[in-house]
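Let's start with one chain on its own, the form predicted on its own, as C-alpha cells.
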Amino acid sequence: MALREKVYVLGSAITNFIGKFHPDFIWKKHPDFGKKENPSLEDYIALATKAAIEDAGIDAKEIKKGFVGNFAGELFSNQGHLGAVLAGAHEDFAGKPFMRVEGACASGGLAVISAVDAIQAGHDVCIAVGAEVQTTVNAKIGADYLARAADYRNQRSMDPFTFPCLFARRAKVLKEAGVVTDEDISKVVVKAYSNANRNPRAHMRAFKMSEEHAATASDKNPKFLQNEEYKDHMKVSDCSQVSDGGAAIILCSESALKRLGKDPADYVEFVAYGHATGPISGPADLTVLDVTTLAAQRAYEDSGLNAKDMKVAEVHDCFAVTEILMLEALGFAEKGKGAELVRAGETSLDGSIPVNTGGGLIAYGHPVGATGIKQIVEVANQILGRCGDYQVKNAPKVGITANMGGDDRTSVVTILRRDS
C-alpha cells in the first residue's frame, strides 16, 4: 500500500525471547523451578507496551488506537479478547479503541499494517503489540495447536508435527530439483545461531551451533518426523524455536511527529507495505513462496524501490529452507538461485544483503504473534545503528521485512527507510 500520509517509527521494544535452553527460562531443570513462574501472555503485552512508550518518550495518552497480534492465546494461555488485555496494560489505556488481529504467524505484521491504516484514517499515533506464550504445553500438543494455521482438515494427518512436515515436503522437492542441498540448509542454521550469539535478547543466545551439529542427524539433533516420505528432510536444528515473548511498536504521522516536537530526520520512515493472502488449501507450487512474492511486488511498486535498494532484511525463517525461498520471493535471487547467496556468504552480517541479523526465527526465537513486529523493529534498529554487537557496519538506510503466516498463506512485506 502506498501511503498518503507519511508514517514514522516513534518508539519500539522487544522483550527477551525465552524458552527451553534460554538461561532465564524456568523449567524442570532450572533452580527456580517451583519458586518462580515464566512471564504470562498478559505480562509480555504489558512489558513490551510500557517499554515502547518509554522508548518513544511520549505520554501514553497520545496513543489513539491499538492492535494486538496473537495467534493462539486461547489455546496456549486460555486467554482471548486481547484488545481488552492491552487496555489493561497501562493506566491511561482504559476506554481506548484496541483490538486483536490474527493471521497465524503473520499476526504481528498484520497488527502493524492495521496501525498504519489507522494513521491513514486520521488516528495520528497508534501502537501495535505482538505476543505469544507457547511453552505451557508439551511439543506434540503445541504442534497440534499450531497446525490450525494449516488446512487442518486435510493436512493435519501428515505428521504429528504438521508444519515441520509441510516444510520438509518443500525441502524434498527443492533437493530433488537440484537447487538446494543439505549443506545449504545447515549454512542458514549456523548463520542464525552465530548472529543470535551476539544478541542479548535472543532465545538461543547461549547455544553454540557448529557446522557439524547443524549438518548431522544425531541423538541430539534427530530427524523427528514420523512421515517416512519426508522424515529425511527435517532435523531439529532446521526448525525455529518454540518461544515466549513480546514486541511493540508505536507509529505516528509526520504531523504528529512534528506536533510532539520531534525532527523527522531523526526517525525511520515506514514507506510502504504489501499484504497478500492465498487459499488455505495451498500451496500449488512447492518451489516458490508465491504469496510472499506477490506481497513483495506490491511493496516495491508502492514504495518506488526495488530489491537492489534493500540493504538489510528480516525474513520469515520458520525453517531453514524457508529463508532460502524468501531470498527469491523478495527478489534478491532468481528462482532456484537463493541458495547461491547463502553459499557465497552474501546474507551474513558483512554480506551484500544481511538477513536476520539478530538470529531470525531459528535462533532469535519465534513467539508467533510477536515475530512480525520484532522483524520491523529489528530493521528500524539496524537503520538507527542500535543493534550493538550484531549491528551491520555503516548503518543501512533502507530495509525490508517479510512476515509469513502458515505455509505461505498470508504474507506481509514492509519497507522502511531513513533519508538522513
Given for the second form:
Number of protein chains: 2
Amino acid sequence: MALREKVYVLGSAITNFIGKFHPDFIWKKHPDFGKKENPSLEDYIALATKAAIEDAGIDAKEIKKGFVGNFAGELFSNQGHLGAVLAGAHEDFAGKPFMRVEGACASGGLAVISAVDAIQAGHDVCIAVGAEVQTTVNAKIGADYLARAADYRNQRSMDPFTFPCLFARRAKVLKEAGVVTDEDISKVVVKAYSNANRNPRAHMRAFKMSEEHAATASDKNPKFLQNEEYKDHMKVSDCSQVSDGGAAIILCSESALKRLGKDPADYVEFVAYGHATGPISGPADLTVLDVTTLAAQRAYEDSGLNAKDMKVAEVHDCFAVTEILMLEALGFAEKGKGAELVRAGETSLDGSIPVNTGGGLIAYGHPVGATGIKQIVEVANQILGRCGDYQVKNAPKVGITANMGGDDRTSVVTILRRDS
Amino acid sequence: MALREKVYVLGSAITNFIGKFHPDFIWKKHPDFGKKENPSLEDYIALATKAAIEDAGIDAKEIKKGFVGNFAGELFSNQGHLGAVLAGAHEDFAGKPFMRVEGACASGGLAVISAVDAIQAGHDVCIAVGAEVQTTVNAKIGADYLARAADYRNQRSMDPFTFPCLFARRAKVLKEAGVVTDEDISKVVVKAYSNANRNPRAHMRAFKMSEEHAATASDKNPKFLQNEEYKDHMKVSDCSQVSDGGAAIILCSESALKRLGKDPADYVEFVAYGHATGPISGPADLTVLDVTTLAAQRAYEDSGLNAKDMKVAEVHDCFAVTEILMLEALGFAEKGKGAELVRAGETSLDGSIPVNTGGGLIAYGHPVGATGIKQIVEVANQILGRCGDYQVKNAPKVGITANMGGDDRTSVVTILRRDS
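Moving on from the form predicted on its own, please list the structure of the form predicted in complex with another copy of the chain.
Starting with the chain above, the whole complex follows.
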C-alpha cells in the first residue's frame, strides 16, 4: 500500500558506536577505567534525540509521537518502559505519547515504520529513536540474552553462541550448494572494515582488517562455536560487533515540512516500506532470506521502483554470509548469484551498488535497537552527500535499507529518494 | 486529534486468567503437578488470537497488521521477538507484518492504539494481542523483573517489592492528606473480588474476600514491604494478581466492516484514544495520576464526549489506591474526592459508574501485557451485553478504559460506544 501522504526525513543523528577495540570504550585496560563510565542506555537515547532535534532545526514541541527501538534493555540494562525514558530525554517531552517497539534486531526499523504509520494517521511530526547497550555483561551472557530473538526453547541448545551458530548453519548449506565460498565471506569482511576505517563514528574505525586476517582462522580470529556440525563455518571476523550506541530520525509529512518553513526539495523523501514476519520456529529454506525477500517486494511495489533503481544500500550483515543473501533478497542478484556481485567488487564504495558504505553491522557496529534507524539515516546521508570520507561519488538519488530480526523472522525494508 | 476513519471492534477474546489460588493453576500441590504444564507465553498468544478470529467470523488472511502487547517475555519466558511468535500463531499468518510494543503494564493498550493508527494509515483490519506469563519464577524474582517498569537505577532499592512500595508511598501521602482511608481501600478490594466471583474467566473467581479479611493485616494478609516508611500502607489484598493470560482484539475501519458484509450498527465503535508518557524518574505530585489525567483529556477532546457520558469503566487498579486516583484522573470525581464515589457505592455493578465489572487487576487478574486489551474487550462486551453474571443492567452505550504503565509513566485511555 503506497503512503497516503508523503513523508520526509526532517533531521537525524547517529552517536558514536563503541565497544571492544574502540579507543574510547572504557574497560579494565583503559586509562579511564574506574574514573569514567561508558554511556548508559538512557544516555544514548537522550544523546541521539537531542542531536536529531538540533539537526532538524525545530522546536522539540513540534514532535507529536515517538517510538523507541530497543531489543533487550530489560536484560542488558535492567530497564524496560523506554517510552517513559524518552519522555525524560528532553525537557519539552513530558506528556508526549511515546512507546517502545521490539522485533529483535529489527527493532529500529520497526520504530521508523511506526513513525511513518503515525504520520499517515495524522501525527505529522514523529521521532524514532533506537539504542542498545550490550557491553554490561560478558560475551557468553550477552549471547544468551540475544538468543531470545530466536526460538529460545528449541534453538538455544544449538550452541552457547546461538545466533552465530544459526548463521554458520546457513553458511554451511550455501557452501555445500557451491554458491558461496570462504573467500567470498572474507571479501565482505574486508570491505566492511575498509569502509569503517573511513567512518569516524564506526566501532571498528581504528581496526585494520587484512585479507589474510579475515581469511584465516587463528588464535586472534578463532572458530569459536562448540557445535561440531557448524563450527567450521564461523570465525570471529565474520560476525557483527557487540556495540553500544544510539540513532534517531525525525520524520514528517509534506504539509508539516512546509508549515515548518522548509523546502521539500532540500530533503530526502521516505518513499515506501515493506514489513514482514515469519514464524519464530525458523525458516523453511536456509538458502534464502524469504521474509526479507517478501518485505523488499512490498517496498518495491509500493514505491513503483525496482532493484535496478537503487544506487546505495544498507543491509543487515549480522554475519558476513547474511550480506550475500541480502543482495539476493533485495533483487540485486538472482538466487545463488549474490557472491558474484561481491567478487566483482560491485558492492564496494565505487561499485555499481555500494553496500554498507559506513562499515555495516560488521565494522560500523551493531547496537541492536539503533541499527535499523542508523541504516536509514546512513542512506539519507549518502543521498544528501553528508558521508565525508565514505561518501559515494555523485551522491546517489535513491537508496534502500534492509533491517532484519532473528534468523530472518522480522524484516523491514525502506526506500529513500531525493528528486532534486 | 479525532480519528480520520471510524474504527470498530470486529472480534475479541480473553483467555482464562490463572495463577496462585486459581483451581486450574498447576503448582506443586495440584494433582496434575508433574503431569501437565500451565500454558506458555506462546500458547496464550495463539489461544487469544485464534479465539478472536473465531469471534470476528473472518478469514485470518483479512488481517493486515498485528501488534503484540507484552512487557517482559524475555525475562519470564526467555522469549522476545514476539511479532515472529504471532506469525507462528496461526497457519495463515506467515509473512504478515507483526511487531511487539512495550510500555510496561500499558503494553496492551499501546498494542490497541498502534492498531488504530495502522487502520488510519490504511491497513484496514488489524489485530492486537496481549499476553504475559509471570508464574515461571517466584514472587521476589518476579518483583525484580517488574521493577524494570520503574526507574530501576534509582527506585529498585526502595524495597524488594518495588511497585507495591511505590504505591504504598502514594497511599501514605493520600491518607496523610485525609482524602483516602484504609476503609476506602478495603472497599475497592471487596468490590473487585465480589465482581470476580461472578466472572468465570477471573483469576480469583473462587476466592471469597470478606470485608474483614480485606481490612485486616494478618498472617494470611500480611503487610509485606520491608521499607519502614511505607510498609504500613500495603497489604497483600490491596495488590493486583500475578497472573498468566492473554487477550486479543480485531479492529477494522468502517469500510472494511462493510466489505466484510457486517452492519456497523451491530458493532462497538472505538471512538478515540488518549496516550501520554511522563519521565521515568517519576511523578512530581503523588496525589494525582497526572499522565493518565492528560491521556483522558485527550480522549475526551477527540471524542467530543466527557466524563458524565461514560456509563462503564475499566481502570488500572494495579493497587486498590490506584483505582481511587483513577476515578479522579478520568473526571468522575474532583481531585481528592475519588474515595467518596467508592464509599457511596457508585462504582459497584449497580452504581452510577460501574468500574472494573469483571474484577479488575485485583481479582480478574493482571497478566501484564494482556491487561490493556482485556480492559477494552471488557467494555466492548458490557456494551454488547455479553458479560453474563456481571453484566451491568441495561447494557451501557458508552464506556472508557485507562491502562497505565509504571507509576503512571505511560497511560492509554480509550473510549468505546455503540449508537444503536
